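Next up: just one chain, as structure tokens, the form predicted together with its partner chain.
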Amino acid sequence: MLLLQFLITGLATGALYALIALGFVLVYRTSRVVNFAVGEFLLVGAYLTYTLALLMPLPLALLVAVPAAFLFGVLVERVFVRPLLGRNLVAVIMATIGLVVTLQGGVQLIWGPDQKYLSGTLPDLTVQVGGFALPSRSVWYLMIGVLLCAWLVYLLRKSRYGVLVRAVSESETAALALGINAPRVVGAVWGLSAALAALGGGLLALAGGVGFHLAALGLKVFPVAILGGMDSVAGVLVAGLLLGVVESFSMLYLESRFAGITEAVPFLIVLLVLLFRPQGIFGQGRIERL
């Protein structure tokens, strides 16, 4: 029973990791940009939700924050990323690092530095099994994380827009030659990434309040993305869930013997993955001809 409790708890946290990491991987696939500002996207999403929750019920605020964050993501791509595309990759990476500082400063200017919290809650979905309560927020994490990721994977494979995204991911030049408006596709993917981060940020804020600590949680997308494979959307879902479970089991079995190990476990896994399967579990190995 105890094992099952920790498994479900880990899956719930992992679903949230997957949700946030999915946007990160989509951006990497379409534009080859490692978005270091993913934590700040979470932050912006949480603050957007906070503002909207002052004006409307929380569930509605979360729903409105998603398209608002989408527009924000499109804007970021247009202003920060697109002018640098085609330039040295280091320049683009530096731009996203600059974005980290810009967004943190912007959030502080707009919303101030005070600690905030979301008013209201989502409908209670607590599941009671014997002595174990799967809290409502875990059920929401699982539902939103798993279902949304699965739906997006399906869309990428089956929908027309998904095919366009995959085409741009394969070769932007070929996509342009076929008449696909690649910049618009890339912009939309950045928007989607921001929207997913906003949803993740909103859910995290619901649990622990709105504040700059949320940006640090964005760091979790790196082990998830590397484990799943930087170019594998389905891999992200599996890796997110896996990492959540590993953390949960580490808390159960290792933490008492090696205090603080749970924090390090995801990055130890990344190290092993990079050593033995650099493309991640589900990523495709690429052979480059020189």
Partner chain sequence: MNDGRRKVLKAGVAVAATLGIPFVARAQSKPVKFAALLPLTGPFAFAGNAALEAFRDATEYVNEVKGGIGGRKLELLVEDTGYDVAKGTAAFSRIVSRESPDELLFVYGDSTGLSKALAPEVARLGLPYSATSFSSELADPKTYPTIFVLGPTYSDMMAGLLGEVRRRKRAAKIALVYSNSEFGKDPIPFAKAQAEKLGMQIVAEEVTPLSMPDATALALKLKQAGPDFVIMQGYVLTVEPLLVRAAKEQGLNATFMGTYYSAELALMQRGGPATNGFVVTYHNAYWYDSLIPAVEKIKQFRASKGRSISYKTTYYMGSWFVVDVLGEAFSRAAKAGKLTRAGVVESLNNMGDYNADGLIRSMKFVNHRLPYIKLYRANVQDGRFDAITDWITVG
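To complete the pair, please output the form predicted alone; the form predicted together with its partner chain was given just before.
We keep it simple here and write out only the one chain, dropping partners and molecules.
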């Protein structure tokens, strides 16, 4: 029973990792920018949810925080990223790293350094599985993460907006030639990335409160994206669930013997993947003429 409990808990946490990583991968595909500030997007979203939860019920606060974070992501892309597109890659990377420091400083200036806790709770969805009670929080994680990821994958493949995103991902120049407003599509993708991170941050804050530890959790996005493949949206969901389970079992079997191994295991897996399959498990290898 303990094994089943840790399996489901890992799947639930991995579903949130996949949700946040999905926005990260879409940003990379459309603008070729590695957004190192994704953890800070998660942090800002969690603090925004905390503030809104002081004024309204928590479920409504989560819903309101998502469009607010979307607008924030669009603003970040317009002010910090778009002016640098087409310049040296190092300049763009340094801009996102500078964004990390800026957002951390802004969060500390507005909300302070103290740990905060969300007021209110989500409706109870505790489920009995195999003789043990699966916490309501894990059920929410799994339900929102998997369903939302699957829905977004479907939209990206079947909807008109998904066609536009794929067109810009393949070639922004060709998309512009076809009359597609590529800058608007890229801005919307950055907004979507921030919205997904905000939702993930708000849900993760249910377990450990709102604090700067959430920005560190944002680092889990990188192993998920690399393992799934930076060009595979569906692969991100599978990779997120896989890493969530690996992390959970590491906590169960290894943490007592090797302190801190749980945090290291996802990155060790990514290191092995990069050595033997650099495009990720689900990514497609590309041959480029230099």
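Computed from a predicted structure; not experimentally measured. Whichever C-alpha set is largest while still superposing within 1.5 Å between the two forms counts as the rigid core. Residue numbers count along the first chain shown, from 1.
Taking the core as reference, the Cα of Gly260 moves 2.9 angstrom between these two forms.
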